[in-house]
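Take a look at this one chain, the form predicted alone, written out in structure tokens.
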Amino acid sequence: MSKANSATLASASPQYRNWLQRNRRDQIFVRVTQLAVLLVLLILWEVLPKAQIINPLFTSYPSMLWPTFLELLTATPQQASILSHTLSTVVATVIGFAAAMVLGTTIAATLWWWNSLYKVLDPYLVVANAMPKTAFVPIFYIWLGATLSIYGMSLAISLFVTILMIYSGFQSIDPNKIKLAQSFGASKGQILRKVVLPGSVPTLIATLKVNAGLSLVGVVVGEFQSANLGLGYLIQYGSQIFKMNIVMTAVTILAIVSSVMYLAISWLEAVVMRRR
């Protein structure tokens, strides 16, 4: 803690210090409870199959994840290493995630600029967002090929929800702020840059959080269909040869990747909100 923060805390009222202590206790309670839930789930996952309450053929064991990971670290002529599979999935997810955010924000800004265009496209956007994107996997495979179809799926799953969320954020900007900017002679472009985009930062952050998971889902679904590399392919391969150790190890790595992406976005949110 810095000297300035220490001095502020020392001069704070007893009520404020008590609030800080309660807040700190609440944070510790939440973290401990989260870890306890995870521990209970892992114990149940380990115990139930070994007690034959659940068929271990379908679930594997947590204790087998690390040995399986070590086994998959070594590449073979038939199979790439698990690090190569993970890198392939992460790269495709980041590319799809970035493309969805840039393209979705651009389209949302265009719709905000031309409200008549939004009125024309609104039903099509809603229908496109509601459609099950997995139905397009074979179509993308035929159109784009084995590799690009993975990026296509990642973009398709996350793009339309990005457009709708960000456009909704643009529309929720206080109209009085826009009128004030107009009264000072601001152009529409200046209002977009100086009022709408800065005022939509919380919406943009929320969209980032949603897209992190959706982009990963799109990549994994695409890898199920056409890839010979990636965690989705590894899950498909492990299920086909009934090696649940491989499947559950790949699923665990996907959970770790999702957690890292979420933590990175949460860190970005904290940095951005401090500077606002």
Contents of the next structure:
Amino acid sequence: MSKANSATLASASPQYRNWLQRNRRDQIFVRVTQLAVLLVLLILWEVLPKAQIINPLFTSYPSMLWPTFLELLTATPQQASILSHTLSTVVATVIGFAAAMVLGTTIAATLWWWNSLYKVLDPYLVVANAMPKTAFVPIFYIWLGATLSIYGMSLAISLFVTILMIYSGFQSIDPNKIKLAQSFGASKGQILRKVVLPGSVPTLIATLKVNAGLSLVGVVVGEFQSANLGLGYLIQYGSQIFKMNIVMTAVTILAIVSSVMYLAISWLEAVVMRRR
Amino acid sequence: MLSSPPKLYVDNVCMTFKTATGVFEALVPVTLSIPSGRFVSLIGPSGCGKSTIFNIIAGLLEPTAGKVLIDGVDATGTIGRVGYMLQKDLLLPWRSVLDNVILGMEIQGVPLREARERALSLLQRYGLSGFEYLYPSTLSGGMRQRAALLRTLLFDTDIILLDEPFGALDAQTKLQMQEWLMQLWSDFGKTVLFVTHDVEEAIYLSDEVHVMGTRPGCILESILIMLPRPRVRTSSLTPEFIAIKEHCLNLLTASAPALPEAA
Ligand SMILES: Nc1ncnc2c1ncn2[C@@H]1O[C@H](COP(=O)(O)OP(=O)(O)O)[C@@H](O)[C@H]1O
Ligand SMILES: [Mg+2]
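The structure above corresponds to the form predicted alone; please give the structure of the form predicted together with the partner chain next.
The complete assembly is shown below, putting the previous chain first.
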């Protein structure tokens, strides 16, 4: 691929090269602007409380993030290290997220296999998906206990949307492709494995993107209620003792975690889609 | 000769579809008798039931009445007896050309290594060498059709059905593909059923042309094409060719529903 690209570049007409250059410049411009926006927000966050335009008690400052982080790094008898909190949140998110993908895909495949089952369950799925899952946090806590309820929340919040998205991906496979496989005598299982599942990879990736965010929400909300570990717990704790430094540091780490997940999925997407 | 049954016998096949507005008669009794190794074309206006006949022969659709016999044996509703190239090329975008071409064999349970080996030599012999490991999205229309056709051929049945394989190609590519198809046909000796909109293409390629009419779909006339083989491009300039073409066009225009303005 890259070899072909450089070959085209070398033999490109000056107009084409100009166009590529301009394209490249546009891209750089977008990136620089994005960074500038971030910088402006950080500066406002720093300056407005310092100038007493807003109450610093409510917002803390970006310059406090790093010192607070360092402070939280060491574990005390009452409080785990912030690294343990982060790890706990990330692990719960990944588990909930992986479970939602596997379970959701399996259920979607089952519904695809038995269409009448889908017809029966359709309204339940739609309603379950529309339910505010966070309402179940206390219920899950009672049912599942402190740790499992967090995984449960993370799964519940992304499971139904996974089922619905993947099922509709299965439905949107070109029926002629299925007909082609049938004309070769394919069984239903073969159609699923050779046409429907591989044809749904773009849907699976789109679902991953949605789920990464949702699972994180589920975990944090679960941690608000039940944990003594995790960034959700740390936020809850920090706000109770009114230490916005702690809250903002935890929130910033959450932002970093979601960015990393987003980048990882984009990378996966690029790898998978390169072969199409 | 008379004692052996035809390769493919479509025996009084009828098809009615149930639709929202009632029943739709797609085919009134259609009978086709096709000897082994023939190249046979179906031409007719769109909607006259050409694809429907193919779906029935391929066993993907149960006819309302009538039978399909292959080598004299009832094969109505039996899948896997014919190679069927559907109207679109339907290459799977996530498979390389090679892996697309072996799909039929793979589904039939041929071991992958063996299937790939068989496919490779065919791809190389029939104009797709260098494309084996590319993905379909990088191929031109003609190359895609070649791959789809070789996939059908590798399914290794005596009969192959080609539904408008060259319909979407530009004129130049189409001519090349016709020669390419003739080469394949004479190398493999398959019985070919070929659907096209293009009268000249049908006559040029075929031993027999069946002209179909619409509403309901039926066969208006079956015409034997006695032009000598191998045919060359200039065959289409001979008086016999032109007479046949004129006759077909007359049948098609006479059967077409009168439109106020269109020609
Ligand atoms: N499953 C179906 N249900 C209802 N009508 C159908 C169905 N399949 C085909 N038809 C109708 O039957 C007619 C013949 O279709 P088709 O065989 O695809 O025509 P052709 O291939 O000659 O263009 C068309 O009018 C089409 O609308
Ligand atoms: Mg058709």
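Numbering follows the first chain given and starts at 1. The term rigid core refers to the most C-alpha atoms you can superpose between the two forms while keeping them within 1.5 Å. Since the model is a prediction, treat every value here as computed from it, not as a measurement.
- Relative to the superposed core, residue 259 shifts its CA atom by less than 2 Å between the two forms.
- Taking 2 Å as the criterion, residue 20 counts as shifted between the two forms: its C-alpha moves by at least this amount when the rigid core is aligned.
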